[in-house]
Amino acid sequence: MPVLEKNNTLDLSKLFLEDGERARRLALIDGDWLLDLSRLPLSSAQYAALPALALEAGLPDAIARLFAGATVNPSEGRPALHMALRAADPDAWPGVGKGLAADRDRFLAVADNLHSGRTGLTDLIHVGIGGSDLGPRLVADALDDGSAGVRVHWLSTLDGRRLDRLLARLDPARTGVVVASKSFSTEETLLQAAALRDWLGVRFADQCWAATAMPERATAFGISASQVLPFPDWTGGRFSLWSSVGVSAAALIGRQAFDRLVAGAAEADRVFSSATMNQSLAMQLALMIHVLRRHLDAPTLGVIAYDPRLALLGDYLQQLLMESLGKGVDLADQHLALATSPLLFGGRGTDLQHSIFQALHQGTDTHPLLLVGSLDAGHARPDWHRVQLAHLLAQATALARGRDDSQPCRRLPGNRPVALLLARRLDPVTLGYLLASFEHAVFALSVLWNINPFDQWGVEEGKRLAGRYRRQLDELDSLDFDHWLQLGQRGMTEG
C-alpha cells in the first residue's frame, strides 16, 4: 500500500491544530542535526510508515553489500568505495588494497605546508570542474576562518576574462596551482592549466600539484612526479572531496580541520550502516525526497541556505543528486514509469526572498523547499544571525500556513511543502556528517527506485559530441550563422 496518494492535499494548518506535538513527532535529531518534516503533507501515521518502504526495497541488504565492497555499479562492473577515503584505517577497507593512508597523509602534508605559509606561496589557484570543484569549494566557503597563510582562487568554467583579471593581480613567484582532474583529460580543466603553465613558465613543474587518478598524464603535462597527489581510479567524481581533490580546501581550513571533516563523514558512514531505518539523517533525507518526488509529483527541490556558510550547498547537491539519480532505466535496463531525480536549485535565503520567493508563495506551481540553517552564528555578529533565523522561520510558516485575505492578490494559498534542516553548530565535524549523509541518502534513494547512482552515461555522451564539434569548428577559418546552422543540421542527422 502506498504511504500517500498522488498529489496529496492534506491541509497542513489542520494537521498542526489536530496534533499539538506534531513539530516534535515529525522531526529527527541525529547528533548535531535536526531535520523537521512537520511542514510536509503527511499524517503522523503516514510518517511512521515511511521506513517500511526502505525495508520492503531491501535497503538493509543493499547497505551491507555497499560497505562490503560488492559491485553496486553494474554498468561499469564496479563497487563504490569512497567511504574508504575517510575511514580511520582506509587500507583495511574491503577491496581497496594498500596505499590509501599514505596517499591521504601525503596530500594533507602538502595542505599543511600551504596553510602554514611554509611554502612561501601566498596564493593558490585550484583548477577543476564538477566534483573536482563543487565539494572542495563548498567546504572552503563554509569553514574558512581567515587563518590560512594562502588565499585560494577557484577556476572551473572557461572564462578568459576572469582568468586574465585574476592573473593580473597575482605574483607568479608566489602563486601555486592545483590541477584537479580524475582522468587528467577534462578539456575545460586542461585548457586553463595550460594557460597557467604558460604564465608560470619554468616555475610550473615545482609550483603546481596534480590531484588525479592518472599520474602519468600529469607528469607528461609538465608537473613534477613529486608534485602528483594520486587517488584511486574507483573514486567517483562527485565523491572525490575526500581524496586529494580536497587538498585546496584543506590548505585553506588547515589539516586539523580537514581531519575533523573526514571524521564527521566517517561517523555518518557508521550511523548509516548500523542505525535502524528511521534513525539516521541519511535515511530521513532519502525518505523526504522519495515522498516529494514519487508521492507528491514534485519535479523540483530548492535547497535554500539561511546560513551564508552553506550558500553553495545547493550547487553541490545539484551534482550529487541529479548526476546520481537522473536515470530513466532501472537496474535491469528497463524503462522507468516513475519519476527519479528532482531538479535542484539553491542559493542564499534572504537573497532569494527578493527574487524567486514571490513565485514560490503565490505562483501556480508548487516547488518544495529544504531550508537550511544553524543555531550558532559562528561569527561575532549574532544579531545578524538571528535575523537570518527569523526569516527562515517566517518563510517556512508563510509557505506552509499561507495567509487569508479578502483581496485575492494578497492571499497566500499555503500548503507548500517545506522542510527545515538545522545544525546545532556548523563546524568541520557537522559539515562532514551532513555531506556524507547526503551521499548515503542518494544511495538509499537508488535502492528505493532500483536505479544505478554511480554511472553517468549522459554526461559521457555530451563530452563525446563536444569533441567532435570542436574538431569541426577548428576546421573553419571563421564562423557565421550559416556555418552554425549547418553544423546543427549535420549533428542531428549524423550518427
Ligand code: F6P
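Computed from a prediction, not measured in an experiment: that's the story for all the values here. Positions refer to the first chain, counted from 1. By rigid core we mean the largest C-alpha set that fits within 1.5 Å across both forms. What changes on going to the form predicted together with ligand F6P:
Core-superposed comparison between the two forms: the Cα of Leu15 travels less than 2 Å.
In a rigid-core overlay of the protein, Arg24 has its C-alpha displaced by under 2 Å between the two forms.
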The other form holds:
Amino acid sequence: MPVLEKNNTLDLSKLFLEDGERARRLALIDGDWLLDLSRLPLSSAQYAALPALALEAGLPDAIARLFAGATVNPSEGRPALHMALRAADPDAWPGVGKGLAADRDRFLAVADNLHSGRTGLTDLIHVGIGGSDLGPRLVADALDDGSAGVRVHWLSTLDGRRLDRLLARLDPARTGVVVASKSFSTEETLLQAAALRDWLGVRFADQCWAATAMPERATAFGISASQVLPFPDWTGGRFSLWSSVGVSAAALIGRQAFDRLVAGAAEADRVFSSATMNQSLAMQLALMIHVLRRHLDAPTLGVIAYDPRLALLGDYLQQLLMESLGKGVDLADQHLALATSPLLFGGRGTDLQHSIFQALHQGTDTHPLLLVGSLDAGHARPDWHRVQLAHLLAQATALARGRDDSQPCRRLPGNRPVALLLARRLDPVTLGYLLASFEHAVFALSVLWNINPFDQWGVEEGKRLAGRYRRQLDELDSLDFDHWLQLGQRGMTEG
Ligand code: F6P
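If the one shown is the form predicted on its own, what is the structure of the form predicted together with ligand F6P?
What follows is the whole complex; the chain from before opens it.
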C-alpha cells in the first residue's frame, strides 16, 4: 500500500477537482451510518488500500479471539465479553456461564417499574463516574423523549453545592438512588453514596440499588441484597453501558428503547465480526484514527456533534478511546516507539464555532475533526435542523478547502483533515450501533497498535497519592498557601 508520508502535502481541493466522484469514492455507508473520509488527505488509492493494514495486523483472527472469550486483557487475565451482554441469548455465549439473561431481566424490570412510575418514585439519582456515568448519561440525554415517569439526576465528581441544591428540591420519600460502580470502591462515588444513604435514612434499603461487579461490597455498604444488580467482572467499566450500569438510562428512555439500543449494538457485533475489513463502520473508524494518528502524526482529534442529541458523545469517547488506547507499552511489555491515543476533545457544533473554531481554521496547529450529525431532526423544527446541517457542511468545507484573500489575516490555509459521520436517523437502534462500533474501533486499533485496550493501570498511582494527600490534609487544623507548598514539596520526594 502506498504509505502516507508524514506532513502530507496532498491538496484536498485539487483532489476533488481531479475526481468528481471523490466524495462517493471515499465514503462508506454501513446500515444507517455514512462515514465520509473524502476530506482527509488520502488519495483514492491510499483509501482503497487501508483495509490491507487491518489484514496485515491479523484483525480477523483477533476479532475471532475476542468473540470467543479469549484472554484479550492479559494484564488482568480476563476476556472482554461486553458483546455477550447484548446478545439475544447471553447465556449461550461461549465462556460466560449462566445468569446473564436473568441479570439483564432483573435490571430492566427495575427500570421498567421506575419508568412507569409504578414505584411511586418521582426522581432517581444516579451516582457513578467514568464508565459508570458517561455511557448511560449520553444515552439518556440522546434518547429522552420526556415520557418517563421519573426524572433522572446524574452525580459524578464530588460537588457539594450540586448535591445540596439537588437534595433541597427533592423529597426523600419519592427519590431513588442508583450507586453505579463496577469496583464499588471508587472514592467519589462512595462518598456521595454515603451522603445519599444518610439523606434517605430508613428508606435507603428499599430505594437504593447498586449496579456493580462486587455485590458483597454493596451489601456491606448497606444496600439490600435484593437491590443489588450485578454484572460480570470481565465487563470493562467503559464497556459497561449494556449491563445494569445502564439501569438509570433504561429508566429514563424505557425498557423498549433500551432493548432497541442493545439490538443495535448486537447488530454492530454481527457486522464487525463478519464483514470484510473495510465494510464495517467500526473498521473504517479505526482506520481513520490510525491514519490520523500514525500517518499524519496528529496528536489530537475533535469529535464535534452537530446534532444536540449527541452533545455528550465527545465526553463518552474521551474515556473510551483515551483510557483504552492511552498506553505506552505493547503486549510484550516493550516501550512503544510509535504514537497511540490522540488527545480527544469534543462538544456541540455551533457552540464551538463561537469558541475554538477560529484556531481550528487559522491556528498554527492542525487538529483533525470528526463532525457528527443526523439527517433526521428529532424535533419539530426542521428549519433549525437544516441550519445545523448547513453549518456542519460549511465548517467541513472551509476547513478542507480554505480561503484565499489579499489580506493574509483573512486567509484560511485549508487542508485541515475533517471526517463526517452522518446517521440516516438517530434512534435507539442506530445509537446502539454507533456506540458498539466505536467500542470495536477501539479494539481494532489496539490490534493495529499491539496494545491492551482493556486495562487502565495509569490511573492507579493518582488514586494512591490522593489517599496519602487526603490523610495529610485531614491532619491539618488549617490550610494556607504555605501548607500547600509544603505538601507539594514533600510529595515530590516521599515514597
Ligand atoms: O477511571 C478509572 C476507572 O476505573 C474507569 O475505568 C471506571 O469506568 C471508573 O474508574 C469508575 O470505576 P467504578 O465503576 O469501579 O466505580
